[in-house]
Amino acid sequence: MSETTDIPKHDVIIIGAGPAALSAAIYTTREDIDTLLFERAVPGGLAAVTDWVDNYPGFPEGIAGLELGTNLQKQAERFGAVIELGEVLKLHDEGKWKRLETTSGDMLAKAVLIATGSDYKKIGVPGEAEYYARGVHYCATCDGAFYRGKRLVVVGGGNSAIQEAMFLTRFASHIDLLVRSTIKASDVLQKDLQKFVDEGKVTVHLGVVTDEIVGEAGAVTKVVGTQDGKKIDFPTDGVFVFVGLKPNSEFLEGSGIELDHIHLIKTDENLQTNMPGVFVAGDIRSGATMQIASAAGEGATAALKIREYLEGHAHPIQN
């Protein structure tokens, strides 16, 4: 593709604009390099719709992820960085640049930097999709406060469900929490757990497959669960579905970048796909601990690699 185009230049293009993206960001935007960030949901990430951080470094009291997230996006900004609110549909290689296809038209990068993170997981039962925002849920942060003096059923047994069940406790008059197998949460969130079980606001139900969410006149009723081969429902005012995460990388289908059995993105030792001058930073890379804190350092690193590139094979577009 000619250089001539119309279409636009940027020297970075990020895609994404969590933890790992405004860091990176933060880096590029400090040495003048021109970067543009596209975000189809909201700044700061998973992180800024977690309710609480409390293993950030630098926080010794920890820091609410909304905080954490907006304090981020305005030290990026800050420095010259650029969030644009849309969605990358597409990666092409096209030799200098890459060509992004997004919903704002097409633009180009002589360098990617990946930063998608995850989404949440869906559990696939009869009834999620139909009461999605409407008794179904995936952010306690974002919906608790609908279901002040309500039940609540919070399906999942890993940390973040531990997490957000305890957290619905401020809203909630009593939480049935499904778990398929056995609760998977770290020993510390286990015994903070055990405090909200003692004192009557949670009760935990292993060995429950949730088999449906069941509602009337728009509203959710209950969750129809399996325990032990026998039925059971569990009558509640709304769901809060926390099972896991699954990788932003269905953009990425048909581009020629490697992912690996669970789709998360391949990289090299400097942050690079086996696309030359596309990075990746943060919870998408293949190998990543998915941890804030390591996401943040990834997307420091991923900057400075991206620099190297830039100078190694182009000069920065002067603004």
The other form holds:
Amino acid sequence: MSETTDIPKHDVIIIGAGPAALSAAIYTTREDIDTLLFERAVPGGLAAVTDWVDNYPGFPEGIAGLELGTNLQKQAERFGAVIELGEVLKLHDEGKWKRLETTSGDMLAKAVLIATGSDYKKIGVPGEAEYYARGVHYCATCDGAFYRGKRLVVVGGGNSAIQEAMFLTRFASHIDLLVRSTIKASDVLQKDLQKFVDEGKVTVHLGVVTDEIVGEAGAVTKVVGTQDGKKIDFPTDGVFVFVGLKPNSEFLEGSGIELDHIHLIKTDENLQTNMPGVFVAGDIRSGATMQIASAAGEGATAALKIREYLEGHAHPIQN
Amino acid sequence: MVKNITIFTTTTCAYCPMVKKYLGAKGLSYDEVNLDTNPERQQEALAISGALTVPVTVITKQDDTQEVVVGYNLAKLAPAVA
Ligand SMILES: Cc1cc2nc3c(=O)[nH]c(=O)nc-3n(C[C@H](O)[C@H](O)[C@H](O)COP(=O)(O)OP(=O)(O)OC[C@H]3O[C@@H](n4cnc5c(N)ncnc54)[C@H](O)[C@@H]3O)c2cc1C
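Having seen the form predicted alone, could you now give me the structure of the form predicted together with its partner chain?
Zooming out: every chain and molecule, the one shown earlier first.
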């Protein structure tokens, strides 16, 4: 057990401030449970960097991702949630207390909610790192505006790739969509995409493996891919990559918390991990359905389970 | 000491309000150039930052030296405006 007397203490620390975390914070703070959130990037999480959300209940016309993220943040803050901008680096079990190593120093919590979601995956090809933010991008809502009237390549075939490719048609003159096998996006998105294909704004290339991103004089000029064993050049001014997501669970290495084979966190039916007092909600949970509505629902469930846990764990905060 | 601050933003960028909020909380004023409504200034943003991304925050000091922070990067932004 480490010396805990001088370390700041909270009832609940929530790691992340995406939809799962903020929904949980609305519940805990509304019940006067002292709650601190740690966010290393943007409150609202991946939802806040998504251009448009059409399937979150309660918004018949859809809602801009940034607006949804901001609203969730405001609602949690209205009840007293505090969001600390910083990163949780390690989590340790010290019995009644969990100790978090953070960029703002060590913190103690009686209960912890991990709601760290995931980040964009890289393709891992030559040129990708070299041209990062100079022609290779992972966020359409952040960087799309630089490609007005230009040609783009979008790599990926899942929901995010299709959604972001359609968003990028606002700016780009033409988009080549490189899909490694077949399109895995939902039928609704595929139907929407077809409109852009029919207008000649998007060309879909199935069965293309992206091999390299090539540039000249500091700017991207083409993507080289392989289709049916043949090398093909796709001339372009920029590349947007949406090839899936990487779970944000690295910080748990060595903590003893159990992960599944794709590094998502295992929980029981109470959303609790194998470390008592540590709960999980949203995209980072093994078995999650990777939707904003389900992340919000899991956040609410986790908050109620945390309350139950704290009630059975009542002991005064010792300063 | 900071003389003035300019932030290049776009309407949909989620990290841009974060920079503005941070500077606002520090009581610092800034000029904002929205590249969606001022596309003619994109080249300027690119020339300053070397990157095709926003937010780009340009901090001009009293001695007219400049510091450029690309993205929402508190580790760089905080000392640059201190
Ligand atoms: C392009 C795209 C489009 C999408 N469109 C839709 C849609 O239309 N409808 C829908 O329902 N879903 C959509 N999704 C999925 C949706 O965004 C996610 O399911 C949802 O955001 C998950 O919420 P979360 O709170 O679990 O995680 P996230 O939103 O990923 O939030 C996790 C937060 O934790 C932070 N974090 C991570 N590690 C740490 C750490 N160690 N310390 C501090 N902070 C940390 C991250 O910075 C992040 O802000 C889309 C996703 C993408 C990528």
